[in-house]
Every structure is written in C-alpha cells, then in structure tokens.
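First comes one chain, alone, set out as structure tokens in the form predicted on its own.
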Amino acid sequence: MKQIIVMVLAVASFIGTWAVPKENRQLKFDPKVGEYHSLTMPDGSIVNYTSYERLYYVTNVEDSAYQYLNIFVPETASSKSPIFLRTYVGGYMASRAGGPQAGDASGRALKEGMVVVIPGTRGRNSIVKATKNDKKAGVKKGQEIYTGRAPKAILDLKAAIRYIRYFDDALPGDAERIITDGTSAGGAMSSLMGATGNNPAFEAMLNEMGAAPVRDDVFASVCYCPIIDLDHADMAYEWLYNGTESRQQGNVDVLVVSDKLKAMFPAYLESLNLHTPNGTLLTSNNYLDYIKSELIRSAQIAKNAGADIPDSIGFSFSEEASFGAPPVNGGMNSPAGKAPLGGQRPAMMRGGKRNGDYITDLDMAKYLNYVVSTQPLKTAPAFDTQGVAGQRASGENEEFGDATGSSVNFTEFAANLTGSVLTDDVKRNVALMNPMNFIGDGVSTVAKHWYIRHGARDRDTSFPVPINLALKLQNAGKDVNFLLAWNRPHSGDYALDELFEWINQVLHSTR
C-alpha cells in the first residue's frame, strides 16, 4: 500500500502550475569565481570568508527570484568541515537567499570554521505571472501563478542538499556532515529535511526540476519551534489550552470547536505508541504529567543558572536550601542539576518569594493560564480556520491552497464544519509536509542526531507537537537533545553557545 501511495504523491503535485516559463539552468560550481568578505562578530572578533553566489540548484527553475543559494566558505575550512545549512523559511511564506548574519546561527556556524549553506525557497507567497492563455486550465496571459504551494518549499530544499552533494568533491566541507538548521516554519523544513531523505515520494518531483540525481539525507537537525504535524495540530492545542481562562470565556462558537477538537486528540496520541525515555507508554491519562515533568526540568535547569523562578505561576519549592537539586524524572537529554551547555543564563524573571533549591511540583492549570496571559490563545481552530465559526483564512490554509492563489481547508474535521471537500492533492501535501509520517517508515533515511527547542510560553503551536516529534525520533533511535526552554516565546537561534556546544559533541563523537 505505501508503494502506491508513494507513486500518486509523485504524480499529483504538480497538477496545477501552468502556463510559467520554466529557465533552463546548468548545474555548476566554479571555485575561483568566490568574493572575498569579512564579518564582524558580537564580540568584535572579523571573520573572514569567501562568498559564491546566485547558485541555481535545479535545471528547470521555475522562480528564479528564489531557487537558488549562496555558500559562504570561511577561510579555515577544508574538505572535512561540517555545512550548516541555514533556511530563513517564516510562515510558509518565500524565503529569499541571503548572506550570514553576524547574530543568528549562520554567522556563528562561520566562525566555528563550518561552511555555512543559505538556500532561497519557494514559499505561498511567490508569484509569477502567466505568459501566455491556457482556455483548459482558465488561465488567462499576465495571471498571476503561485508558484509556491506546498510541498514546493521543502522540494527546493532538498533539491539544494543535492547540490551540497552533487559538488562534494569541488566544495569545501563535507557533504556526509550537513547540518539544517530553522525556526517555526523553518524548523517544520529542518524537521522534514531530517526525517526525510531519500524517500521515494518526493523522487518524480525532484526529476521533473531537475535536481541533482544524488542523495538528500543530512546528518543532523536544528528545529527551533517547529510548525508541523499540521493535520492533528489544533486537536493538540485545544487539549492543552481548552481550560484556560481565556479560552473558557472566550467567543461560544469557537469554544464548541474547541470543546470537539479537544475529544478528538487522545485517539490521536494513543495511536503513536510514544513511550518517555524510561519506557512508559503515553496516554491521554498521565501525558499532562510528562509536559509537566518537562516544564519542571526546563525551569530546573534556569533555577540552577540563576534565573528567579516564581512560585506565583505554578511552581512549588523544597523548604529549605540544600546542597544539591535532585533530578527531574522524565526528561529527554538534560538531567534536571546541570546547567545549561555553554553556561548562558536564562532570562530573569520577577515575582513570588525567595524559594528552596529545587522545584517540587507544578500547578499545569496556573502555569497554563500563565502562558495565555503573556501572549494571546489562537483561535479555534489555531491552523485550520477558514470558514470555521465565521473565521478568515490562515497561512496554513493559504499553504495548502493551488496555483491560483486559493485557499483550502487541510483537516477533515474543518472540511466537515464548512462544507467542503479535500481533495487527494490536499490530502497528500498535507501527508508529505508533516515529519511524523517518515520516520520509522523504514523507507526514509532519517537524521541521526537533532537538538529540538520549543519556549516554555511558546503557545505558536502547542507542548505535545514538538514533544510528540522528539519521542518519536527518539523512540526510532536517534539521538535527540530536547527542550521546552525556559521562559522563551515564540523565536529560535537562541543559546548559541549551547547549541554549538551540542553540535561539536556530535560531530565528534562520529569521527
């Protein structure tokens, strides 16, 4: 069965682009056309790298506003250094190639000695006009063509590690050890470039652009907040956050959708079979507590790095002082007494009174309520709204719409509320942009290693999506450094020490 599936996602997602030129484009890399340039770093320190730029990395390119990257190639690396392929992906929407900056992970990847990788990507935002009349498919000359819907973003990227690879022998660094690296959208694209290499189902799509014939596997990836997991994400909100005051006395309408999609998320959990790093199998019935748990360590590990941790938002405290924090159960990756990797402080927060030691529990329906008030519930449905209880249309919906700038319902519970009909183009883009269905395939060559961060008051998505992507790959094998960090909102590349820190540590323990 997953052979013909594999067989019709390869022919249907084209269906639909018409009518745009398509600029044929060589492969090439040319090593001594590089631009000599510097970058000075927050602390003062020059990095000196050589630029190649406005690289195309397919054949038959159909944006050429984006379908091409930039490699930036500091002057300490060789054929052995890591690449750090850095995808500026936001919302869904076109991603332009850029150079590295001196604050983000991509300036810090440069003066680590990594060859640093910035691709443009396709987004559902990126339009060309149409150049001539299609009377089938109603296209009229100078129409604007989408040319980004899904899954055309995450095609381009993969389409650029086959690049990386294709060159391997001209390009410095080495392309066994490419590391991606995003946040929110852009870390659903670390996501789904990690689980899924070499799977067969994007394999039509990459030859008709005309990627490289080589393979798309990485070694490792970042994943700061990940967007994913799109089809079962609102059931997963409204679990978590259907109690909340705000959402409790909010619109009646959209807190019957809440009150529906709530029901529906157990049978979802249970059916993914996640068991926590000692073995416990997850249900609906104790997986509040491990969210709870992994709160705890999260802000176990601030506490121990000096953050002011109050107990007015849930927290409860040992007594009295005492030599040492005793550890956290539950946790993936990061025992509850160490510090933070490269021993950056949390941000410091006010309030409460002066507390013991080590945390002892949390109230999760104040700590809950606490996360609503520094940042406002989405609605119900958080993805899937357009035309649910008088909603307009996400970015999701947007994402999932065709060529022509439509916008679709994505979940079959939002096509039921409307009226609507997914269609099975929808439905195999939704399937192909979510990571949870790649791994353990055992079709996918998925990433070994992935260092997976979500805010402690991130509500952008809700706890159990990127937790459900960390115990799945985990419980797949692979190494996976996890955290809810501590007191962050919605954002990525933070902790650079840390994640560097990580990173050397897995590229050592390889050699």
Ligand code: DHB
Second form
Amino acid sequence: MKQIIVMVLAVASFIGTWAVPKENRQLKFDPKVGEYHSLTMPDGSIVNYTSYERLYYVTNVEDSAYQYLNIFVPETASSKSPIFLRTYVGGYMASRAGGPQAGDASGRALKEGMVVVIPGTRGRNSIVKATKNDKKAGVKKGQEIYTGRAPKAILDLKAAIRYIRYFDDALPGDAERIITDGTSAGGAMSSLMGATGNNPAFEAMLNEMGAAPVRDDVFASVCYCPIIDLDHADMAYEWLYNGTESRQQGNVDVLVVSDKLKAMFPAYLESLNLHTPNGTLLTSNNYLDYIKSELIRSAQIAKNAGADIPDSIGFSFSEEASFGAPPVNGGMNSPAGKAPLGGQRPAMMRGGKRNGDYITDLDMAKYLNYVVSTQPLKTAPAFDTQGVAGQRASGENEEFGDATGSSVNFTEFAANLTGSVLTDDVKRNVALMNPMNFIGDGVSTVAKHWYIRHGARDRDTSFPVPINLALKLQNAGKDVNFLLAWNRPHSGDYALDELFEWINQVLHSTR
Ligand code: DHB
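Switching from the form predicted on its own: structure of the form predicted in complex with 3,4-dihydroxybenzoic acid?
Next comes the full complex, and the chain you just saw is listed first.
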C-alpha cells in the first residue's frame, strides 16, 4: 500500500511539471503599443489612461489564460508614481487580468495618479488539457491538468512583481513603491506579497517558471479580510465561536470536533508570543478582552461619526467621560476617528433613544451571537472539512490538492481524524501559503507599511486570524493600520477615502 501511495504521488507531481508543453515567451514591454481609454468615476469625473495588456510575466507559460498582467497608466503619471497592484483572486480560484473598476480601489488609484497593475493568476480551478499522450507522465491526450494549486497563485503574483521591477526603467511608475491590494483569498495573496519578499524558498520555482531574476519585495500591502493561517484558522474559529448558540445547538458530531479544535488554540496563541501595543503578552486568558477592546474601539469610531450603535447587540454606554475617553486613538494604531459609515446623524438628532457618548463595555457572548445571526457560522472545521464528521471538501481542500484535481486534508487535526497522511509536498505548500511564517524570519524582506481590515461582523474567518497578523507585524516593527471595520461583513475595498488618505500619508512619510 505504501509503495502505491508513493508511486501515485510521484506521478502527480510529474504531471504538474511535464505533461503540458510550456509556451516559451520572452519578457517584453513596449511603451509604444499602449491604447488610450477613459474611465468615468462614480462622481462623474473622467480619468484618461493608457493601457498595456496581455503582458506575460514568465517565459515558461503553463496557462496562457492567466499568466499575464495588464498595466494602466493615467495621463498624470510619471516614473515616480506609486504602483497599485490589485489582485482579484477570490475563493483561491483563478483570476483573469481585467481592467480598472470605477467603483473599487483600482479605479480610485488611477484617479489618484497611480499606475495600476492587474495580474491574472492561476488558481485551484484553472485547467489546461494535455495536447498529447505522455505515457511517462501517465497523461492521456485531452486529460485535464490543474495548473493552479498551491502555491501557484502566489508564485504568479511574485512573478508579476518581478516583471514590474525588471522593466522599471521603461515602465511609468516606481517599482520601489508598489502597493498591493486584495480581498479575502485576495487579501491573503496581498499579505503574502507583503510578507514573503525575496524569500529563497520560492526561488527555484520562480526560476523554473521563467520569472525575471530581480527582487520581489513591495512597499506596502492592503489586506481586506485576509483568509490566512489556514493551518490554525480552524482552531481559532472554534475557540471564538464554540460557545455561540448556533454551534451549541447544531450537529452533535460537528460540536465534538469544535470542542477539540477549541482546546488546541491556546497553545498555538501562546507559541506566537504576541504583545499588544502597550506591551501586554497575549494569552488565551486575556485575548477575548483584547478582541473586545478592538470591537469597542471600532464601534466608538463609528459612533463618533454618527452611526447608531444599538445596545441590543451587547454594548453598554455612559454619558460620563470619567469612564475613559472614547478609545479613538487607543488600541492598535487606529485611524483618525473616521467611520466607514458616514452620513448618519447622531441618534439624539433623529429623536430616537439616545445611548451615552462613551461605549464602556461589550458583552462578548451577546455580540458573537449577533455576528452569527447576520450570517450562519461555517461548519467545524471551518476550512479543513474533507472527510471530517462526514463532510465534503472545502475550497481550501482543493487548493492543497495537486495537478490531478485532487483535494486533500492539510491540517494534522483533520488528517488524524480521516486517517490520511500529510505529504511533505502538502506540508511545504501550507507553509509557503502562510504569511505568518515569514514575518520576522530574518530572511524575507517584509513590506514596511500595512493596512489591514476585517469586518466587525465578518465570520468567514475568526477575529484572531487578522488580529494575529497585525500584531505579529507590529511586534516586528512594521507600520500597521488595523481595524475591525464597524458593521462590515466579509467584503473589501470599502472606505476608499480613508484608505487613500493612509496610502498618501505612508508615501509621504518616507519621501
Ligand atoms: C474566500 C472566502 C472564504 O470563506 C474562504 O474560506 C476562502 C476564500 C473568499 O471570499 O475569497
């Protein structure tokens, strides 16, 4: 049996490498071939720009539908303009290189005079068909070969960064001021671009792809609700949500799994040795209070800007400033008191019941029940579901599968329950896909500036996941602007005025 597994694995990795004839292309950029376009912004203003499209960023192209990027240069741009790299990866799926969107950060960046780069990337669902029989590789003509399983998406994005730097002289924009942006799995990609700069663990694979032989670190990373730390996200999820009514009243087998995962989180948290901005070591004893303080900070910012924060979801209020000043500038490097929910007048002015100005406390059990009432909890495990308590594979199980289209367990916990084995390839890929492994490793060139947002009612991953990322970066001396954005579900590219104020501030702080 063991021998058979070894053989199957050998074939599987062989398929990924050889069965598809790679197209050989040169890395090229010709500044003369751009096309003129314009984009009408939500406020009616028009941004004129030149686009350069279908620029392949590797010489050995495995999947020509995805492995290229598009560049958009506003007419005001110069060689010194920042470069805004927006990835549209979602759900760990393949993402085609598109154009700038007026309603999201790509259009806004263009309007701000930044050069916008949109790379395509292979993903867990990208497929090419074998063009001929290849007995040696065990592949038949017409067979589907999955081109984008982990870590291919981040390899593609790193190759795109290298392409930009390789052509820095010919291209408008400054490759030393690349700002990455993405949401969810794209937020994970943005955090990986920010955390893994120049790390040698990616080098051989990038060389094999024919990526440009230059650096791939970036200046800043914008990460909306990053779905990261997949090897620990299941424990964090159950540690936070195990006590909610929906988990307690749900499927009994799932609850047993939840109890076990919950018990594993404290040791992981303590292994991270994270400190809050005021120097307190985080342990499972004080962590819930820290999350609470971050939620209160978020709600207070929104309240100061006129949002109505109901007491029915767990908040307590006071009129007395002696309860402490509103923690607008406390907590983790807070923004300047601007709420994402603009436009609402204070409750008093609307004539409704008026809570005190100062949020003094939050009943966490009540709040967590509220969060999962807005969107049902994921099952347990939240990510590595395959075969656990009779459950089907998740997108993440596919992400860590191979070129045959397999899906696999990727955590020791799930593998132990299902009797599967974590291969060295899977372990390596899980490690390469986790930005937490690179921050402070002494080898990676980690971006200096980070803007991290996770919605205060986003349950796609649990609050500890983005909080741990932000604190690990901050503990490593990075400039981090973090917020559990008030009343936001799983979403991204919101509060663009605030985002671009931050971007302009970090750009000027270093020049
Ligand atoms: C995304 C959302 C998820 O809940 C998840 O597990 C993975 C990816 C996404 O929106 O990209």
